[in-house]
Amino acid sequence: MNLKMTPTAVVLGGIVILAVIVFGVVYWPWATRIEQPSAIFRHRSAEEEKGRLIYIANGCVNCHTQSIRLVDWGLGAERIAQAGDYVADRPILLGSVRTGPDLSQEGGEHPDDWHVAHFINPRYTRPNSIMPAWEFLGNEKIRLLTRYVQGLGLKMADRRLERQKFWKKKSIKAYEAGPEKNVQWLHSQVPEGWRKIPNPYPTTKAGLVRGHKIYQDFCIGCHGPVGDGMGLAQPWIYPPPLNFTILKGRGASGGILYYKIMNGITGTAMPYFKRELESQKIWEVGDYIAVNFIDESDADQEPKGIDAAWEP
């Protein structure tokens, strides 16, 4: 059999090879797919669908993924993505680049007002963010975009959002009762053991410099440069960010500050930082706040255990 590599043979052979690839990689997986909803699946509301269109139109998928793989557990997500999570999505917005954080389980991580401030200008809530500001979208589109993001995670997001709403009512009630009652309520949400723990590290010049840097990187947008709660995010947040100066004389131990920075204050715009800041960084930013804004620091006071090996 004499086969010649003629132009016709090359073209026809290429078409056959391409057809086989398309059939095996595109058509057959599509034709044999099983669209079984996952345990967390639900259909989106009309407002969430409108917000999704805004998300698509503004290219958010270019920087944010919506898929957690087994190798992504370091991101702190609670659940690996399943095919059944996406059965209603056309197109599926998995994304491939994490210039920004993955959003597949973002719903309910923050209350609505945090998202509004974040979309107005991400530097208000995340001072080091490189995400562009979306204030030009206007209030209604930002509201719809917030509804979409708050639905990411579907039924899991719904449960988290209900928790945010539950605690927001309590946080507003405490704030409107005045500074004394507000501080009492905030402290009461910290387990008793933590309330009695002083900051285990001594106050040092280097430690305060490090604490200042952490404060600038994570806190200044809400709490402001002088810790009075009048940061750039304040106009969009209610109850407003905590004015640290009202903690003076009201028992704000190092342990209380650590616990609140670590776990956040659900229902308010104060997020948790336990997945971003190591233990020493939380203690040091807490001491920076105590020294500079509360004017009371219990650093390195009793009761304390064995000194850390590197301490001066």
Second form
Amino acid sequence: MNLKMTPTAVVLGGIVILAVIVFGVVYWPWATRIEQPSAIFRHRSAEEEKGRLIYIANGCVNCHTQSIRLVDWGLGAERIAQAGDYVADRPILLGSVRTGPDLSQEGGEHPDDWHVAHFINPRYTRPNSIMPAWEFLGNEKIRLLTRYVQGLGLKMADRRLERQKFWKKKSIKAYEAGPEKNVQWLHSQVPEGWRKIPNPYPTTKAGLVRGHKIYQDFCIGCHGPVGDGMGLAQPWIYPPPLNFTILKGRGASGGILYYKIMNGITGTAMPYFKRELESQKIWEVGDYIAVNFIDESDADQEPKGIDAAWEP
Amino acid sequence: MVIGTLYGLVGAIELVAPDLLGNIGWLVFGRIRTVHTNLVVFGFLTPALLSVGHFVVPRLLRTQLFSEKLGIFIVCLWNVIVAAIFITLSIGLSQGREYAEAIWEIDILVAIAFALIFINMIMTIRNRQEPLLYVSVWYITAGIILTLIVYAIGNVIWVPGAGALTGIPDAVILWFYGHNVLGLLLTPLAVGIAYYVIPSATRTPLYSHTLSLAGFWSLLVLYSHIGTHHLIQVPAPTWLKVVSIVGSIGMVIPVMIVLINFWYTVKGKMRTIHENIGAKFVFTGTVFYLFTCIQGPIQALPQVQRLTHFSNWVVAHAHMGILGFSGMVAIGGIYFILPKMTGRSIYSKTLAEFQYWMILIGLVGFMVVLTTVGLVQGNSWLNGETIYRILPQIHNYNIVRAGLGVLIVTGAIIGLYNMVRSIFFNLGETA
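Return the form predicted in complex with its partner chain of this protein as a structure block, the form predicted on its own having already been given.
Every component of the complex follows; first up is the chain already shown.
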């Protein structure tokens, strides 16, 4: 080979190659970028921007992506990311590792009080979480961080947050009217068909053990180990988590419990679990609550239709 | 390396026991992880590889380093930079862009440091007594000047506050940079050092200088433009993704050229590699280079990435490239030049061997565990399972991961002790 490797050849050759590449794969994508905001785009408020800086300072992007892909199922998967969603993001916070949930559409998923409890210690609201506790940030920074997170999803988040606020008022009113009225109100929000359905599974020891496991993984943080609503998250949440013992004698059917666990109670800190838990898991955690905390289970009562093949 | 890997270990423990170090701001995972990656890249690998480079280049050119004083000044400057990175990221001064988190003031210092290093190198080359430039000199010189450019562009230093562009172009430029921290900084330096250590340890001329040429230029052309393979599932321009995927697969070419060149040089001389601990580290690094750079093109394929993206699979891949390849070569390079610098053999060959196996076992185990976790995560996501269902599934793997991290940190501590003893209190035989 006659190509002589002089210092000039190495340095200039390298720079020329790099210049061509920078032009092609850095400058050109920038010059032809999409600046058209997407349909859900809006600018962030001043408080949301401040919260975003706290998010950046603490490396939240190391565990949370903001990048919904075609193949995703989880939180936010209703909206595949578009270039126009990011037009105000400087820097963009796509993330590269998804240890925690993607947050593209986190806004309005929960009311503010849930987020405060979650930031104080994530395991208060999500017993399986491995996120660090953020109590050290102090109330003001947690408030700003909450504002940022509640804005994730832009206009879609705003719609959800409005819904949270609307139902928050109603649920507080019901709670403050006392246990009798509160339970009545809660039941009345469940479609009639569901109210009449007893838990179709029989109460078995194995089923209760499985229900116990689900309860520990998803419910114990708010409702507490004995189901009295005095979990670790309780001091931050209003209306407070439901004390299951007040349901006794007030007609809480298996169907009502199932419906509440599945869909959650928007406006309160009670999230929906239909993404996380399949049907059997919801019925069994419902029966665990009914047997242990309400002391009143309708499991395996009529009408239950044709018996399932696997039942003992 | 000790602090860098220790931070990795603390991070790994936090993934298992998140409340263990509860509510200590500078020790939350988000900051720990950032400090870990930055210290490993800029605190351990960059100075280690550059220091070996500063020894190798004058030796290959039969001359002295242009300015020893400038060199010492750069070392001091670099230590200030690393301390500043450590402190700023710990107290939450971050730009939030992976591997480009350091704030603008530090970015400027890094650029100045690289400019000074380049001046020192190019002047050394000018003063050379040896007319021919050996391949190590090409790689090290190109790595320094191109990193200076890539670092400045990637950190968007013309925007002092945010240090970022806006929207999708910011992701494109970030991964252009993030990929080239490996492609144009760590890889050329490590390959350049391996090009010195391997023929030198085996006392054999390089297998082919033609292959060196082809490997060098194809690396510059291919490695530097494929960063967008980090964004295949993001609304970035499709043509850019296609370019990056094609280029990623093309990466097999420079990698295989270099490895064929190394391994044919070693052919029949493996004993000499085993006998020299420095060469052993470096040779092991070249094996990891193969693994990393075969896996890399495969996971750039969209079909594969649907499963692996965002999961710990990628974390395993990064550790393979950073510690397995660059790290092994950096440690080996230091062990290889120490006896030549001090005139005495290293303090303890046994400790160095022990370190070798601690890091090798720790790293291989780490890769197996993290790849497994990545597959669990990827399959679960595709199956519609949520994060809170998957976290308990990967809990036990994370415990093993932290355990393997202990091996790596122990290896680092032993290495530090051995190197300090070799330099300052070495009563060993003269080499």
